[in-house]
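Shown next as structure tokens: one chain only, the form predicted on its own.
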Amino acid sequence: MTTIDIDRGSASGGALDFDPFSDVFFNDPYPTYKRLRDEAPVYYSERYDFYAISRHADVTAAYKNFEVFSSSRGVDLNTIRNGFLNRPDMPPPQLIIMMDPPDHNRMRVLVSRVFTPRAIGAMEPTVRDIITGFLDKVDAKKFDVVADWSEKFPVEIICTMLGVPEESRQQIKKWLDRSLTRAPGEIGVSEDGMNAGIEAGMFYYDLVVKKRENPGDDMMSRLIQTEIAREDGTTTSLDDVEIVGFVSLLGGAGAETVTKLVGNAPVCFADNPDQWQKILDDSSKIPGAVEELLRYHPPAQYVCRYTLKDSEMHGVTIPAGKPVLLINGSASRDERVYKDPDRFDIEREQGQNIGFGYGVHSCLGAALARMESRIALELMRERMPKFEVDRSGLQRVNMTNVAGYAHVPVTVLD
């Protein structure tokens, strides 16, 4: 077996060090990613005992090769290493993101029926009303794009779809933030994060019980009424725990990515005013801008897989039984695929954008997320054509694989 022995160092020179759990890494990970692609496309971290792959072709191939790069042990380093909720004796819950085919396929079919293009398209008036309603509440001249707006509307939208009562929807986001937040250098879920996950699970469980007694016209009620073909050939309804798992996953995924993508937008456009001017001149460029935001600074920087077999890549053998990070954030800046990849260009030919995953685990809610992001940029164009970002107030989130801001204060100019 060939491994790479790399000491701690900096992105600008010296020994190559990839430490995604440091407190400063996501301030600017892209120089490190370039060195990974060029110097160590299969990287081994002795400190954390994981492998990482960084080139676009390798990342997309690993996404598709679930027979080697498995999701069945979890999709984050802590779960793979230490078990679910830090308990090695506890198997991962039966969540769709923690399954490989064929089990994954059976579960995915259930949710994909809700996220058809026709169903998502029919929701646009509701989605627009929710996004606009939250923007109407902010100070029109000075507000925080994330704290006052983009962290509020995505969870409201997905919770409306799920059937969560209005008074509880913003609480879902608070639980999610607590469960995802990490101290610098911390890999595992904190005690507060575990408590938040338990509180959210109990809330969803109680809600499922109520929906069984009084179903409504919402996703949760439809999941209760759905039957699924089991591995043994029988057909049964989903039980309460399975539904809670689905709902927790959808609530989390639906609340997080758009929050960060829309929050990243003012910073990217402030850094590249010529690109913002293109949007002011022509609103039809907004969908392309959404794709470029997703490529240039993807909210989900990497996902984790577990190797079921040995795999050789670039002369390095990744042994079976190891966690492997698939670095989306690096693949999206790969010069082997993208011309001048470190340039923000909303008119770029995107190719295979993996910002919402790829292969069997591509994001079911990608069309909804794109719609929300498009509408948000349309409203920014309308309400804040000229703006300044207060860079002294920028604050990045402290989450393991998420790149984005918790605070983006802006001033709207006349």
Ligand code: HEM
The other form holds:
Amino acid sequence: MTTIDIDRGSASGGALDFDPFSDVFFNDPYPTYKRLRDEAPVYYSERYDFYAISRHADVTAAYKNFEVFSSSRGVDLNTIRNGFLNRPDMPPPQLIIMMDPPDHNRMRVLVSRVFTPRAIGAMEPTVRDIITGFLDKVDAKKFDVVADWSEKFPVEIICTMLGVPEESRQQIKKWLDRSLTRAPGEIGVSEDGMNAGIEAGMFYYDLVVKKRENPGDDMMSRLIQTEIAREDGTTTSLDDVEIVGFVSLLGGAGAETVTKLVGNAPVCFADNPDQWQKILDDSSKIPGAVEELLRYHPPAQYVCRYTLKDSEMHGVTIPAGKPVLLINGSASRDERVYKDPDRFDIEREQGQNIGFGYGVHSCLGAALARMESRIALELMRERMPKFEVDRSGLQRVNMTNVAGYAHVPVTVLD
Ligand code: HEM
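Would you mind generating the form predicted together with this ligand now that we have the form predicted on its own?
First the chain shown before, then all remaining chains and molecules of the complex.
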């Protein structure tokens, strides 16, 4: 495992230092992003030996160009460098997010059959019940929006859809947190994180075996029954390892990101009371607010790719065989695309919002994430129309790729 000092990642003045593992990054990456866009749109980090792309046009172009910017070695720096779960000797797992076309297309078509907008839409009453149920349990006058609420419902929702038994759903989140959390300055997954990944994998494996014997009306059972066209022209069903990989990915993707988006909401609205007033006056502004939260503070701040060929951008050659960070968090504040990008404005024209990624890997769960976030904001409007954020209690996560709060304590006012 690689560790580094954390007193790095300078935001303003001096040499430009972008360090996605530093405190500066987790606390406020935006001034550094601006410098990257202006001074080094293709940035090279000597410390970590990666390249970073920060302008909207370049990030979207790289997302589309999978022949150069490949996902097949992983989408976070550690996996690209050290292999999945620090196992360079093992072939990368067949996870949809870690595949390039044409393999990716086959998997995506298959999963899209299960994850249809119709299927997601039909879930709305269940999703609303789950989100409301967790909010019913908090102290209505004083609670922690993330720890008491937004970190609980997304995992419950995706696990319900997958068919994970109720008693195990919150455990999935605990495993996930352990595998994503980094000590300050730590890039790689910790030993505890690896154990958590293995425990989760074993849990899912047992469940797949059970569902093969006893299928239910859930996504995991449907995945077991679906067939996929293979590269050699044959058609087979997914094997246990493929299903385990896919459901762990869905569990992970579904659990961490909505938590962060909803956690950012009270802070953004407390900072911008005029925007909250617009929501109070008119609930139809909520979908726009979800898009703006996604643009303003994307929970997935960046994704990584691995270059298969040399490429040139802004006069800089990015050689083959290097990790490249595509920084959504910077692209979505690019003044070349957004007017007054540092202003939080729920009514703005979004253009190509890349908070859910872009191109072949664009978020499969976007419709679900939008629905969950919309319902959460509707409930905030109803149950906490006036509130204060206790800023001394704000605490951020220190995770790879995702950014946001672990704690957002609020007091609901009369
Ligand atoms: C606010 C919430 C969310 C955000 C910000 C988000 C963001 C993203 C991003 C940026 C990507 C692209 C990754 C890449 O290009 O390497 C992605 C892919 C993906 N997301 Fe999400 N996501 C969210 C919620 C969800 C949910 C709720 C689910 C599932 C239940 C989900 C499932 C996936 C999957 C399976 C992929 C991979 C798709 C592929 O490789 O074809 N996401 N997401």
